[in-house]
There are 2 protein chains.
Amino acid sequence: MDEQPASTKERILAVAGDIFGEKGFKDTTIRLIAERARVNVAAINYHFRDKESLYAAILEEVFHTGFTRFPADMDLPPQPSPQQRLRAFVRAMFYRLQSREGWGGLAGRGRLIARELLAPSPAFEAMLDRYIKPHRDMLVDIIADIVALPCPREKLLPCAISIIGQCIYYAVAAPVIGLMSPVNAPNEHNLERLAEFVWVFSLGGIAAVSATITTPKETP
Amino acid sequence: MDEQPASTKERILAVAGDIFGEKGFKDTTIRLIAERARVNVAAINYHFRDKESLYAAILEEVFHTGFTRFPADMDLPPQPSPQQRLRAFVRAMFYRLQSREGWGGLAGRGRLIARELLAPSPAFEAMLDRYIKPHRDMLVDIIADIVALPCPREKLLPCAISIIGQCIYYAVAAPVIGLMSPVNAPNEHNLERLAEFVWVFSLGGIAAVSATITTPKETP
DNA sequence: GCATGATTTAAACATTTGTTTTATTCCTTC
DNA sequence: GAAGGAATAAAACAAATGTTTAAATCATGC
């Protein structure tokens, strides 16, 4: 967690995504950055003029890694079914969200994403428009390739959001998850095993939601 | 929201879940609950302690209320299928969360419970045990049921816990939903549509993973 | 070597906020 | 109707916290 000295900005940073992820906004205090940082407080206002100011360049800061290092289509072999594809995606999902690299695992910056969602903060509509949608286009595509059926990209958005919603409810819930059932928390361990499941789960939702657009019938 | 006067108790009680819905414990302050509630602050401290045993009372309050209200085995007719007991689950589950009768739809009570399950205070380990786990296994009885295999238990908690993602996560990113898609917002006239639709894609979810019990292969 | 600007530090400031104190009012009961 | 406790109100308190100030230190270019 606290590595080498570093630069004064850059020591903040690091611990500032960790700080915020686990405590949020408003609990976490610029005395304990600087206290974890090792830094004086008034460095921060210096570096980043305001609190809310370094919360707006940790967001970005995060977003960018997040989706650079684990890109949407991560590990995909050449010419991949549109199956495999939603493999990838959901896998890269869990990695961005839970993984160390990623946004930091449990108590990192996967849970500011967490964060965001239940209460966007100002800086983070702009990730909406540079990073979110597009991810929802791209995994709205591949859900209409498995459907493989015409129909409007409106009746396929409930898929996309039940898949995402899975994903990110195991970063939401991961506290009690944990405390409810160890085996299924999300972890380094779990990740690939959980990602898999969640993959299989959707393939049969995105099929039985398919069948209602060719006979649009009551399912038992 | 601000209704006829009541008990000075009954008041607090009333606007205070609202507000800790709204934004959090930290970000609540005694000061805002007295001004809504029409009440002084000291009254607060009066009649609850601390600010701590407040939400604690109201954190008891939104569980017992929900739950009575909106049964899992909500309208259901007699004799039902397993699928239609799921169906009852996920019902539930949505006008729990997002109804104004229940938890208190957007900006009320619902969103209470997905701040706990990110950031469980000491108060919401009570609620795990009383309320939760007990419903989680209700609906691993349901999977059970439809599944209608031999297979051990653990194998279906994923299952349950995709779909009570599923749910969930409208209720935790209702305010991003709300942004990218206003049609799929969890509100009081999309409820039955996207629990009918959490409905049908999880019983597909089920049928898949169903699938891989009995011949433990691959999905494409 | 020094002068200038960037960086860091310690201290102080101003505000917010949970809580307590103390006095006053209300209500029940004898 | 008076007494006594419950309830409410206004004010004060103490701690936490984001921010600013002003001085000290460091680094760089001449």
Given for the second form:
Amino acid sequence: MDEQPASTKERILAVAGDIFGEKGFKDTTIRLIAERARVNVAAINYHFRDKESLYAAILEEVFHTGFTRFPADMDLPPQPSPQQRLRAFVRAMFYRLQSREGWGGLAGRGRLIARELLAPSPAFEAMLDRYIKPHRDMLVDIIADIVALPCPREKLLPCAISIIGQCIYYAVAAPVIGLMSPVNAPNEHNLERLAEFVWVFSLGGIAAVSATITTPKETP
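Switch from the form predicted in complex with a further copy of the same chain to the form predicted alone and print that structure.
Left out here are the partners and the other molecules; the chain alone remains.
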């Protein structure tokens, strides 16, 4: 069966995402998007109202696609241990950030994500609330299950931020990492191995943090 041609709205989203990633929000114009998408400016205004709304729609599409294709529980066995849940979470982040089917494969839109991670726009706040914070909370829950000791979530939150930070660093600093250590360059062939390393490394860090947790003494 022949593929159906993309709708005008889909074509605008695809083209605008690449341009925003290439040039950034400020230097992207509606006229340039219209020219590359081969539509008139009125069509963009009809579907998205203005540049801010178009940008927000692109962010929503990119985040929804990434988190849908690579959910935090992907490939988990039945009744997984918290350690296995952590491994799945890290793998999902690596594939979401860097694989061709994730944001690494979205060309300009991949760069758009990198721009937002380094300098969040006002539109990013909605993505933070809808996607990132719930996954942060999920990760804290996983870490709490691994620690298996009474512990304030505030003490476990830095562990979650550290794990997320490792995954993001491999994505945004991929060229530098490749120069420092070509064998460890984050690319499609290395994702499994690097995700496995971050998982093991993070388990060690969680164990070290667990050793600092003191449980309340029982009263006689």
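Residue numbers count along the first chain shown, from 1. What we label the rigid core is the largest C-alpha set whose atoms superpose within 1.5 Å from one form to the other. Note that this is a predicted model, so its numbers are computed, not measured.
Positional change of R31 between the two forms reaches 2 Å or more at the C-alpha, relative to the superposed core.
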